[in-house]
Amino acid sequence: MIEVRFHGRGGQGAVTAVRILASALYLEGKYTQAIPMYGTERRGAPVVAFLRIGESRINERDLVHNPDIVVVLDPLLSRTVPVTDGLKEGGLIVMNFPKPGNEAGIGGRFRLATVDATGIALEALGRPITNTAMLGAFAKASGLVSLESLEKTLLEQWPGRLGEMNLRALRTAYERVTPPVDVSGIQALGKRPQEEIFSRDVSSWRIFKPQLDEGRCVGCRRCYIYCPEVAISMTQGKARVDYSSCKGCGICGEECPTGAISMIQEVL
């Protein structure tokens, strides 16, 4: 039996990815078990989901504690979530990261394949929803599922134009994922102190950040009212953004009637 753990953020489609992957493997005659695990149900918050793959009926019902493979849908998630905890020696990590595996800040006795799933998702979907890109990377890096089975399942999930867009993300990531590299000689980034992990700082959740043009801000307070993270305050009739509390959802930019707020992509 092979056990897989998916780490992502709310809105990236980790749970959907596990369901699609389980269905694709079922088409290939495998027994599968997909387990979603919901936390705060808050966009951007860490999410985890599990998958078991077997050649015979699976009776295990517990969560996956010692995975053979870990899939990480967000490039900054490993800075706050211990994504490698319990990963078996020699295991595989497939990670959304725009640089080679030896620069991802993850080290240990396992292998690491990377793909710029955020960039691919923005190209194919226009949104940083990285799940289908990561499935393409998973297929290539692990060799456990064929691209054809994933394509068939994906089109059943999203027929029509949306399905074609996700197919593009899947195929592009399949081509672009790097071969797994041994990271046993890499010094992993240190774990953050508990007080930082549970702090209110959500800046690492962000793909885009709001940029304010003060000259166009008329002080209408719409961004202040609609911001779900209370990251915007008003000072002398102008909006001010507290970037440590901003998760980059973009609602402020959508609601601004004068176009004073634009969303700028963060650079790793």
Contents of the next structure:
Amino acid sequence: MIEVRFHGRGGQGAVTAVRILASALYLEGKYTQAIPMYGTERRGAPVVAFLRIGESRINERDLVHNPDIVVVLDPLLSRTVPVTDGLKEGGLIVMNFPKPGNEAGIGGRFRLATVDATGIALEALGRPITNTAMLGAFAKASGLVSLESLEKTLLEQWPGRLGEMNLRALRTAYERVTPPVDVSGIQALGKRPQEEIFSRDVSSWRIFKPQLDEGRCVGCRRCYIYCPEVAISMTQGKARVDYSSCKGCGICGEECPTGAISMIQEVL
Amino acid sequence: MRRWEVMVGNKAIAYAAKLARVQFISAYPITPQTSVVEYLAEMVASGELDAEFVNVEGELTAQTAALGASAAGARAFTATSGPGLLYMHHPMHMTSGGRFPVVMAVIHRSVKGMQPDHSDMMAQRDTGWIMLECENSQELLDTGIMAFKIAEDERVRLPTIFAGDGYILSYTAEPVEIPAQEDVDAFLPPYRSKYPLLPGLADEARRVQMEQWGIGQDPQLRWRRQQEAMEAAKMVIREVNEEFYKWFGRRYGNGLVEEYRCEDVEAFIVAMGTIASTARTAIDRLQARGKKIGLVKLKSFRPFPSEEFKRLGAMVKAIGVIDRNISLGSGGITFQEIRSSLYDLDERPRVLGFHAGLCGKEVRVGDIEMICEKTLRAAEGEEVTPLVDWV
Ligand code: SF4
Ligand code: SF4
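Form predicted together with its partner chain structure, per the form predicted on its own context:
The complete assembly is shown below, putting the previous chain first.
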């Protein structure tokens, strides 16, 4: 049996990813189990999902603790979540990371394949939903599932234009993912504190950040009311963003009637 | 045509209701049941399923509406979880008392939180419903279909719950075979109530209805008849399980319990639902190491298969019973019932109790191996303490 753990953030589609993978593998005659972990469903919060792949019915109903493969849907997640915990020696990590893998801070007796899934998702879908790109990367890096089965399952899940767009993300990542490299010589970034559920600092969740043009702000307080993280305060009639509390959801920009808030992409 | 789909447990439940061609669905959403009724709502809206779908304002009404539809002669279905099930408690007695074969899916959720344990169903254990527990999504789909046939059997006429652990099954996707509609139609013909509660009842129907509602007779008789029906249900469950096997090639033990690798064992453990599934892996591992321990999966909690445990208990030296429940101030519910089933044996095995998986606490393969090892030590005559453990 092969066990896989997916790390992502609420909204990146980790649960959908394991389900699609389970269906695609089933087409290839495998028995599968796709297990989501539901906690507080907060957009941007770290989430995990698991996949088991076997030759016959899988009886284990516990969670996956010692995965063979880890898939990381978000480039900054590994700064706060110990993504390699329990990963088997020689195990594979497939990670969304825009730079060379040796800069990802992942070290140990593992192999690491990277792909800029955020960039690919923005190109193909116009939104930073990285799950389908990461499935393409997973297929290539692991060799466990064919691109054809994934394509077929994707189009069943999303017939029409949405399916086509996701297909593009899938294929592009399949082509662009790096071959897995040995990272046993790399010093893993020091032990980081695990991200706390009630932590106020959610800045590492951001892919985009709101930028305020004070000249256009009329002080209507809409952004202040709608921000789900209470990251906006009003000072002297103008809005101000507390960036440690801002998770980059973009709601403030959507709600601002004067266009005073624009969302700009973070650089890693 | 039979086909396979990778689906979550909640979808398997919805398929069971659809394939059974339910005519009436009453629904009030509650996590983790919600998507069951969402799938069904879609099926009704798209015309795939010809049923009356009634949104109600709470579970008390969900149960009462299903009861009413069943009384009028319709095949009725509802589904709920945790606190929603508690809210149905009173009308559940009415449904069983009126002998209405409503079928209900229970997607377990603890009464103390969102995560699953069996406290929701155990709180209904004396409501006179048949209760069948499932370990995977295929079993949910299959048991859902069987539930209607058992409930509607003339010898039974009792409402039936089929249940599975919330989260662990409700949202986990795995391959499930969807039986062909023609086969299900042949296995489960349309429900024809002999005694529909409709205007202009025939005399016989009126007499039966009066009896069911306890009018003008020995007031205790209703309880007694229901207990007799529960006893009769044991036979019916076995028959339906066998007939299902003939049609669909799957059966679940003898319908009441399933013995897993119990040949030549010195001890066995007992588990319900998804814990029984995980336990299979633990038993495989232990037997590979030469340990003589098997698993008895308890599928029918009500009626309780005491005779089966008496027979099985005579074959071993120790039994370890896992309860995903507790009767506070007393103990594990199946632990006690199994012990009581063994009372008349000349030589009784030792029975150990284990509380596991309450409030969704994860039960790992290693936990069950530990339970098995303790049970084996008891089988070897060691004085193991405590008698009841929290895992
Ligand atoms: S993007 Fe705007 S709305 Fe969203 S968290 Fe940041 S400040 Fe709040
Ligand atoms: S919504 Fe726009 S205009 Fe209104 S307070 Fe916020 S930034 Fe200013």
